[in-house]
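Heads up, the chain below is alone and in the form predicted alone; it's given as structure tokens.
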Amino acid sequence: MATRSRTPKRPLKKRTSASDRLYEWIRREARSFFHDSRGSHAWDHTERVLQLCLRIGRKEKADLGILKLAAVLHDIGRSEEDRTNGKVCHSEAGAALARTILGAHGVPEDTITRVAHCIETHRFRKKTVPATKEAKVLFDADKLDSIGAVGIGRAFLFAGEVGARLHNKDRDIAKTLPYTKEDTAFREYMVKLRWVKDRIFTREGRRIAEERHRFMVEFFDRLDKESDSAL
């Protein structure tokens, strides 16, 4: 008896929820702010921060919906800070822009407030402290991308963007200024990067930070030695 051939079933398409569609619209709008961004704070930085937020957020049982929005929007004010050589605070500018974008998409006010707080408090050099679990996760994710191998690469990239020289370990860092030829990767290490691991809030963030910090310290020690031998 002949057997009838079965038509293979097509895999069911995953339905996209309204919240997923909203997130993708906002993500695309956020990305539009990075067309002319400097490489040290380009969209790839945002994508790494997003992945770190999700990794840490799951461990911390944070609200991933809030985190995803905060992560993709956290640096949309960066171009204004770069344009003004640091006179505009990108976390404040970014929070204001995020409120406008989220409001235009009909996002509930409570969500807007929570996302804006994450963005407002993610900057290392500001005195505002993250008060929510999501804000602490975003802070940690953003800081983790500033240390380790990626962080070193970004520090040198930024130094090149502002015309800084390679190394200035013999200068009094307290007497150097940002956005000048003395704004080297080493200066960034001395004023910020070496302190990052002690400012991390979450357990998973601290675990990641320890390893990245060790690598970074070894690198700058090696840079000193190689610079001396080249004299």
Given for the second form:
2 protein chains.
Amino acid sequence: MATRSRTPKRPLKKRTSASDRLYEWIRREARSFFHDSRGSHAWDHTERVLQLCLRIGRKEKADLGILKLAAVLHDIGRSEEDRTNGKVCHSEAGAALARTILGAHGVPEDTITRVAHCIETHRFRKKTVPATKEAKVLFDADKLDSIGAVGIGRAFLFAGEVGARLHNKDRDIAKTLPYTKEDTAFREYMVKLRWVKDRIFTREGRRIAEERHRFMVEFFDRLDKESDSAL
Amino acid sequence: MATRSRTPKRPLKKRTSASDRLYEWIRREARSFFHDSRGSHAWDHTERVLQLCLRIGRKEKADLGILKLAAVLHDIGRSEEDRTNGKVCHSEAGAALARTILGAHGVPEDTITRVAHCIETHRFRKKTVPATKEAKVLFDADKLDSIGAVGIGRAFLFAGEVGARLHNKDRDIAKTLPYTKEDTAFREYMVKLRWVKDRIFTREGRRIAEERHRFMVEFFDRLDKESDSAL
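Show the form predicted in complex with a further copy of the same chain, please, because up to now only the form predicted alone has appeared in this conversation.
Okay, now the whole complex, with that chain kicking things off.
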């Protein structure tokens, strides 16, 4: 017995398929686009979106292979948008970059098309609406990361990055401008974040959104009251 | 009747005493120290601290005249601390500046001493402990503005200003450094903010602190869970 128990065991080697290896390779390539990103749009946002995609994607019975590729690649156009002060749209640029990267790895054309559609439509605009299940899941996951406690943190972090004030509840938000001292977390909440939950496509996404939304509303309500020394 | 109602009324003129005018003058002078402050330590922090001082000061039956002067002047040494990368302590520098300003306005020596003590001791260190009722109220008001929703907002804003990440719950906080990518809101919470409520002096301050603390704990708990896609 003693001898047997001392026999070294062969370590369990995790089987990795060719598609796992390809995914890991593409994930590393995607990450390299984020080496000088600011905190509010850093790689950790992609990691959270990936986790949300898997969570929602399983419930929605989406194609997780497509989703994983779309999630890790969805924001690789962000640095181009930042560099051009918003002239280049990061979802369009990202989809183009993704096509090139996936093509270079010999990914089938059908897969490329499906992944690129997710990336192209993850930023909601009239001309590009998510049409597939996977595109809807990515859209939802990306938006969910902008609300709740994570969304609040990201909004203030961004405000700090652009030199904005803590709060501007007494300003007419319609007259405030982005990338100025008035580009506060509260502005982002008023202009964008408070509408997010109504634009979610999937059932599981809506469930998460409603819970995160409730907390975000409570936060900004408290921020007002504390600012007036009423809490 | 019609003629009478059209008779112009003499506008009510608010009576301002010499001490009101002096206070307004000193308040403007204090504000001038903040023209290039970052959002997390801007003049609006002073305004919130002033309101909290009045709220707590009334309950504690503190001298509101002393408190108002101490509140508006309490952070005027902040820019000197920032300029010297922390070598100059802003409460010591602020107290010295306050003595000069108040002296130049002919404020009685006893008042100057009482105001300067508040400013000198508002940053808790062993060698300078708030000894008077007014100093304790200012200390509490300043600390209360670092917790709750306002405290959370200020912590992320500061993180954005120094280029920190959104979150670093998986790092050993003891090994992280201030003014780096690891100087996150979570670090500030772990190192400082979660202990604030236990250091409050006044009864009303403790009541406010406990309520704000509860919300702050809930926020960081949510931030962890959302980051792991568990909420």
